[in-house]
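As structure tokens, one chain now follows by itself in the form predicted on its own.
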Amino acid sequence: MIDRSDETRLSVLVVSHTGELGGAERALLRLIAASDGGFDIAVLTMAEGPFVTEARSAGIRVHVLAGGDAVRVTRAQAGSLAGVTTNALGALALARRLRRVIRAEAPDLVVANSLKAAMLVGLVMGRRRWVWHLHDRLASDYLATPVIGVLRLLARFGSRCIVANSRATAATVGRLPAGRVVVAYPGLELSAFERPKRSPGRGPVGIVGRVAPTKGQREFVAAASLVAPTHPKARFRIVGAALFDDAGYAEALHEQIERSRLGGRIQEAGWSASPASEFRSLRMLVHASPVPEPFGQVIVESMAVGTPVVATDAGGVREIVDPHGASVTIADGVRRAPHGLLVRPNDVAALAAAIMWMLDHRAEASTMAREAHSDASARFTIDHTWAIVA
């Protein structure tokens, strides 16, 4: 991304909106522990919180520039050019800021991690040296089409690259120049990837990640109730807490589940400190989105442990589970790829049918989940990810 023709120690200023932790904070923090020791990298966030706290104990040098309502845009409001309007005062006055803080530091390259970042980093920094992580799609099943038009001028005339998490991510940045874009998928650590289960086991069928619509917890629970009755035996697991604007959607998800008659076979774990711990534990790993996911580092966290995975068949899952379209239909709205299976999004009786067939097929699930494994540790392992990015 830069130059490294000398030998002088350059620096670096990573640029986040929030204090969270999602998957794209996760991932930068695996990141920068990967870095080598030509790299002095700082952090900036808008808010504090356990992104924050995991940096700070990683011995990450962060600077909490509080961004208050101008980083507090929820999901509603980005999806509307109305909703963003109301918010631009605020983000012209904490640009401002940032400009102060940039600097200040004076770093060789500035770097913005989330879609909030890259708008306050290129209102401060036009065409100079910044770059963007891209973790989201630009697209209108998640943001308004004015809001995609103003990103993707963004992404042409503003930052100096783009690396994104996926193929399917940088496939809707629109028509760059060639080179601009970078697609570095995100890594887990070699550790990870050690002592893979020799088989699925007898534990639930789960799902991990943030409780959100974008997630699929409620299509996860309306499959469990119609692979219920037929599999006695199953259990089921929902890993994960609600962030940023979805504590309605968690609340709705406890109703529903209530409603299911599932008793005692579901349940709600909660946020879990230990993620790779509840994937080892699951019989099965089902990703549920029903919007097109732009990576899925769940799937390759289960991958890596040796769990096998039926996965929603869009955006950039197709990458990790069917990375050479080699998949066969099996059911309806059901195929049978090399690593998993992948289900069509949305559908909750193929989803239904893609857990029962893995329950069915205990030696072809565990042939799967090897075969997952192994592809896991070669394609996505942190140092690549940093080998292409450095």
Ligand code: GLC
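Quick caveat, the model's predicted, so the values are computed rather than measured. Each form is matched to the other, and the largest set of C-alpha atoms that superpose within 1.5 Å is called the rigid core. Residue numbers count along the first chain shown, from 1. Compared with the form predicted in complex with alpha-D-glucopyranose:
- With the core held fixed, G325 shows a CA shift below 2 Å between these two forms.
- Superposed on the core, the two forms differ at G37: its CA moves 2 Å or more between these two forms.
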Given for the second form:
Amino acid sequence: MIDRSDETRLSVLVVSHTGELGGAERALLRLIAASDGGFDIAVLTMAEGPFVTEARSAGIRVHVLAGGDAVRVTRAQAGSLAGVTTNALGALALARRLRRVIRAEAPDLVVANSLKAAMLVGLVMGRRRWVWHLHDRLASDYLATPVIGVLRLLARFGSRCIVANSRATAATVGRLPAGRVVVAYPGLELSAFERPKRSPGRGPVGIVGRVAPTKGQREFVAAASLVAPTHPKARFRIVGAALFDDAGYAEALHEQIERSRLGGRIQEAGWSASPASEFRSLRMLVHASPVPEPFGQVIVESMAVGTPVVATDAGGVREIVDPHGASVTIADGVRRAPHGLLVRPNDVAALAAAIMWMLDHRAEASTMAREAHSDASARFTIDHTWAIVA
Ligand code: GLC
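Having seen the form predicted on its own, the form predicted in complex with alpha-D-glucopyranose:
Starting with the chain above, the whole complex follows.
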């Protein structure tokens, strides 16, 4: 681990637009913990929230600039005229305040940890003086086309270097000179890999994560409804709550569950303070994102505790579950990869087929989960991530 005295410690200011605790924020907290004091790292967010609370309780210095409307503009609005105007006016005001904090902190390095943060940091810092930690794919299945254009320009001319959370994410930034993009998979602390379970167990089939259309809880419920009649003992569990602007989706999900014939066999567990124990108690983890996932930390967290994985076949997920492209097709839209089953995105029948295969093939599921655990503990440690980033 890097050991520097206080005077020579490099100071870093990481900028994030959100105070919520999404995947990128959890990845950041792990990364800062792994730096083990080797750098003087402060965080700036544009809203209060659980991320700010966690960061402060981990002893991290946090500045909060109240971001107002510019922070609240959703991805869908970002391409509209109203969205652009709110964005532009709010962003200029925010940029002025951000500039003041950066002047006062005078960090050696500024890092943007979210798309909105990158736009603001780009405005304030200009060319090549900041690093972009990219957790999102710059692709049209996720962002409005004009926004992608702006972000690619920022990638090319703004930031000094991009740290992408997967090769799939890196492939969306457009062509950049060699060495300007590095891939650092978000890793887990070593303790996350201790005591993996030996067999998949009898727990529920679960989906864990923010409740949102991009995460696919509704596809999960639809697949559960197909699995339930032939697998009367199977139970299902949805862990997570809606953040940002997805309250409407959460309501629709709840109604879908009420209408389904799953009755007491499906549980809406809400937000969990200890996701590690959730992953451990599940019989299998289902990742159902209908749009390609940039990376997919929940998959690695499940692999770490020995829980078998069914995941949608796109984005960074493939690099986790099928690192060497060694899969076989076992049903329409379902591939069996070394570390889990990969399912055609947005295909409820394929998702149901994969869940049933896992339920029906206990021994194979166990072997897969054991191998997944040992691969994850080699490839996805936070020290590995830190070694690339530092
Ligand atoms: C974002 C991505 C997710 C990734 C995480 C950490 O939340 O959506 O796929 O795992 O960042 O990089």
